[in-house]
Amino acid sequence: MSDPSSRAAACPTDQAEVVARLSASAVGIIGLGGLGSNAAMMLARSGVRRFVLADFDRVEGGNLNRQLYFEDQIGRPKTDALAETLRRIQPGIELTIVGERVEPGNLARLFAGVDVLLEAVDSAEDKAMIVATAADELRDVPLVWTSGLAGCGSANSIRTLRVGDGVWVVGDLEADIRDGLPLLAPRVMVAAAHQAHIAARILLGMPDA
């Protein structure tokens, strides 16, 4: 596992250097819905070549409005469908596929080799479990989690905050789907972009949000 803190703090001015640095890193993503699928796409396009992708669910037609899947992939495991798309974007990409539910008993084992971990699940209980388990068992792995991206509020309210040593949160910290708010593609993708961007900054040695 590479050490983001050992890299230069300034953003490289050469695109090839950015790609070279990112390609030497591995990103873990738990949850491959609107956040995880789009964050994976953006990071792959940015240069990341190694991912650990975890989701036990299947592609549903009702989610195509905000998730990086297509009608002919409905019913397939999200891991397989996303892997297919990422390989079209970047042939030769290295993907570790996890089709099981991530739990306290397997999280550290599954993601021990990543350089940054993205939490992209829907359930508040699962979010809390991931944050608590990662803080306890993956202390050296930067974690980016989310809180508050539902509804029709301004995209400008989505932000990235550093909330601890090696921990960042993305969202407005308020708007919750459990409050009956809808999920709109632009706002979800803004949050996904925030997650992907802070992940890239961490990997490039610029972790300040």
Second form
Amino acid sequence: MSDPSSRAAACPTDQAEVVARLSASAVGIIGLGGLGSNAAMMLARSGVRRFVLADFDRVEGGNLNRQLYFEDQIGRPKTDALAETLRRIQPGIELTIVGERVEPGNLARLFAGVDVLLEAVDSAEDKAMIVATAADELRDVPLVWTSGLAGCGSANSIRTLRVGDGVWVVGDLEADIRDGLPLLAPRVMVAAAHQAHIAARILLGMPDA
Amino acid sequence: MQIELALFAKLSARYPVPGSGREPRPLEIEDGTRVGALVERIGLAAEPRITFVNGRHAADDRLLAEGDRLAIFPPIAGG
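Give me the form predicted in complex with the partner chain now, not the form predicted on its own.
The complete assembly is shown below, putting the previous chain first.
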């Protein structure tokens, strides 16, 4: 069990200190769908000012039920559309845009400078590839991956679990879109919030993150 | 030698030894067993999976040692 006194000691005592501490950090996000777009928004609002954002897709009408895009952005690259929104939240934000597919051969180069990396893609095979590559090649970069956020199950079954040295997983580990389950905005955003929150806790140096 | 095996979520149906629920279980394996050989033994070779040994990602050629903690997760699609 964590020590409440150490937790209290590490948590900033006011909002300005949160922003001051997070603004010095860089966050990498692979996949800007329901998880990545919303996690980026929450971290930008929290104070993170530098992001490396990777996605090769364009905004589609079917994305608008859970992803942070708007009808007038349909057809645009998700990277550009999200950059526009993040700059409305925080005009001084510094964004590095990656429009190519993230693969074993380029992941370490693209994300070597980040302080925490979020895996937020939808395919199971890509998740496995990203976790394996990042865990092996970016050992000093904390990694948060996601697994299981589809369907109508309780939002309370979405959780954050530390699974290794510097590696966390968010989700219920069960609910899979390949089983025909839908993606509901609230449950997806709960998972995105878990992902953003553990990232913030890591960046704030919380001892029990 | 003995290791501890943890199969997460739906993979827990593949435990090769009896135990309690989905909890990690001790498993006897032969000296010189690699992760990939054990994964094949429990029928997960064709499954997308994420594998850790003692908290570090482990490839299939990782040699297992006495007391190792092997954890296998199924990556679940959706995002």
